[in-house]
Amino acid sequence: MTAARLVVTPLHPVFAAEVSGVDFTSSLDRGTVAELIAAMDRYAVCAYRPGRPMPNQAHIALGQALGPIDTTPVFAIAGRKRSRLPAELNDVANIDENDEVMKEGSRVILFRRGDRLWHTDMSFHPKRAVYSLLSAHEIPPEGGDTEFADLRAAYDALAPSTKAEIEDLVAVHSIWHSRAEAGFPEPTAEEIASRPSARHRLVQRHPGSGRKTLYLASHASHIEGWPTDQGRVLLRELKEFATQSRFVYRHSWRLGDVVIWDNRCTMHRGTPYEDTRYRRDMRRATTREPAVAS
C-alpha cells in the first residue's frame, strides 16, 4: 500500500498554503514530516482543516514531530492558573479554570488583547519560537480571524538603501513593552522578573529557505545603540511596510483548524471579537530553537 502523501494548495500569491491528504492525528513517518517542513520552508504558514478539534495528545505529538516543544511557562501573569491543559499546550483561550468566559477587567483578558498587535511568538525570549501550532476547539460566531505577514517577501521588497541601513541592527524585545502598547496595566514586580528582555538581529537569514527576512514584533522596544524614539520610528515604519496587503494572508477559522506558522519569518495578529461574550478556545503548541530553556 502506498502511503498517503501531503497535498499542498497555495492560499495566497506570496505565501501560506492549505495542507491535506495526511491524517495529522496519527503518527507521522519521517517522509511526511520532511514534506511538511519543506512546505513550511516554502509557505511559512500551513493550515490543516480536518473539521473537528484535534485531541490534545495528537496536537502535542504533532508539535514534537517538528522540533523540541516548549513545556515551560515563559512569563507570569498575576492570577493566571494553568489547570486546563497539559504543560505542552499554551492556553490562549478566554475561558477560565471553571470553564466560564472571563469577565471584563480580567488580567488575562487584558493581556490577551495584546495579541491583536502584530507580533512574533516569543521574540522576547533568547531562545526563539520556531513553529507555532494553533488548534481551534471553539470559535466565536464572528470575528477572531488571524492575519499573517510574510517578512521574507517584505524584506525582498525593501529599497537597497534601507537594507544596507538595517543589516547589522539589533532590536531589544520585551513582552511588557508590547503589553503596555496594548493597554495592559503596569506589570507587577513578579511579572517583570519572570521575563526580562532579549536581543535579536533585525535582519536574519531563514535557515529553511535560505532567504533573508526581517525579524519584527510589537515586542521590539527599541534599536540597540540608537536613541529610543529614533529606533521606534524605524521599527514602526518597517512594521507598516511589512503588513501591506500584498504581504498578508488572513485566516478565517473553522472548527478544528490547526494552523502552523514559522515565527522566524512571519508576524501575526488576532483580529477583535467580543471576548467577554463569546467563547474562543484556542490551544497552541510551540517548538523552540535548541536547546529549550526556561
Ligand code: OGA
Given for the second form:
Amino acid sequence: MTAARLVVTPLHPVFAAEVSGVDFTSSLDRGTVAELIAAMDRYAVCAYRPGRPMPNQAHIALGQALGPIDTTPVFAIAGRKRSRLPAELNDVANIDENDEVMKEGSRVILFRRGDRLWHTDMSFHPKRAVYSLLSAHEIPPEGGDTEFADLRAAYDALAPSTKAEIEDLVAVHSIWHSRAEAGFPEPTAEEIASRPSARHRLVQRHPGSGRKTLYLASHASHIEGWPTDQGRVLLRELKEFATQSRFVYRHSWRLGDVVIWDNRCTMHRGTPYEDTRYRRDMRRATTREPAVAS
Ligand code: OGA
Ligand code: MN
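Mind sharing the form predicted in complex with this ligand? What's above is the form predicted alone.
Okay, now the whole complex, with that chain kicking things off.
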C-alpha cells in the first residue's frame, strides 16, 4: 500500500489552504509530517475539515508531530479553574469547569474577548508560539468566525521607504497591554507578576520559507527606544495596512475543523458571537520555539 498523500487546496489568493487526503487522527509518518510542514511554510494557515471533533489525544499527538508543546502555564488569570482539558491543550472555550456557558462579567470571558483584537499567539513570551492548532468541538449557530492576516504578503507590499524605516526596530509585547486595550479590568499584582513583557524584532525572516515578514500583534505596546505614542502610531498603521482584505482569510468553522496557523508570519482574531448565550468549545494545541528569539 502506498502512503496517503497530503492534498493541498488553496483557499485565498495569497495564503491559506485546505489540507485533506490524510487521516490526522492516526499517527503520521515522517514523510506526511514533512508535507504538512511544507504546506504550512507555503500557506501559513491550513484547515483540516474531517467533519467530526478530533479527540484530545489525537489533537495533542498532531501538535507534538509539529513541534514541542510546553505545558508550563504562561500566565495566571485570577479565579480560573483549569480542569476541563489535559495540560497540553489551551482551553479557549466559553465553558466553565461545571460545563456551563460563562456568565457576563466572568474574568475569563473578559480575558477571552481580547482574542478579538488582531494578534499572534504568545508574542508576549520570549519563547513564542510557532504553530497553533485550533480544534472545533462545539460551534455557535451564528458568529464566531476567525480571521487570519498574511504578514509576509503585507511585508512584501510595503513601500521601500517603510521597509527601510522599520528594518531594525524592536517591539515590546505584553499580554496586559492587549487585555487593557480589550477592556479587561486592571490586572491583579499576581497576574502582572505571572507574565512580564517580551521584546521581538518587528521585521523577521520566516525560517521555513526564507521570506521576510512583519511580526505584529495586539500585545505589541510600543517600539523600544521610541516615545510610546509615536511607537503606537507606527504599530497601528502597520496593523491597519496588514489587515486589508487582500491579506485576510476568514474561516467559518464547521464542527470538527482543525485550523493550524504559523504564528511567526500571520495574525488572527476571533469575530464576535453571543458568548454568554451560545456554547463555543474550541481547544488549542500550541507548539513553541525551542530557543529565545532576539
Ligand atoms: C486562539 C484564538 C480565536 C478564536 O485560540 O489563539 O485567538 O476565534 N482564537 O477562537
Ligand atoms: Mn490567538
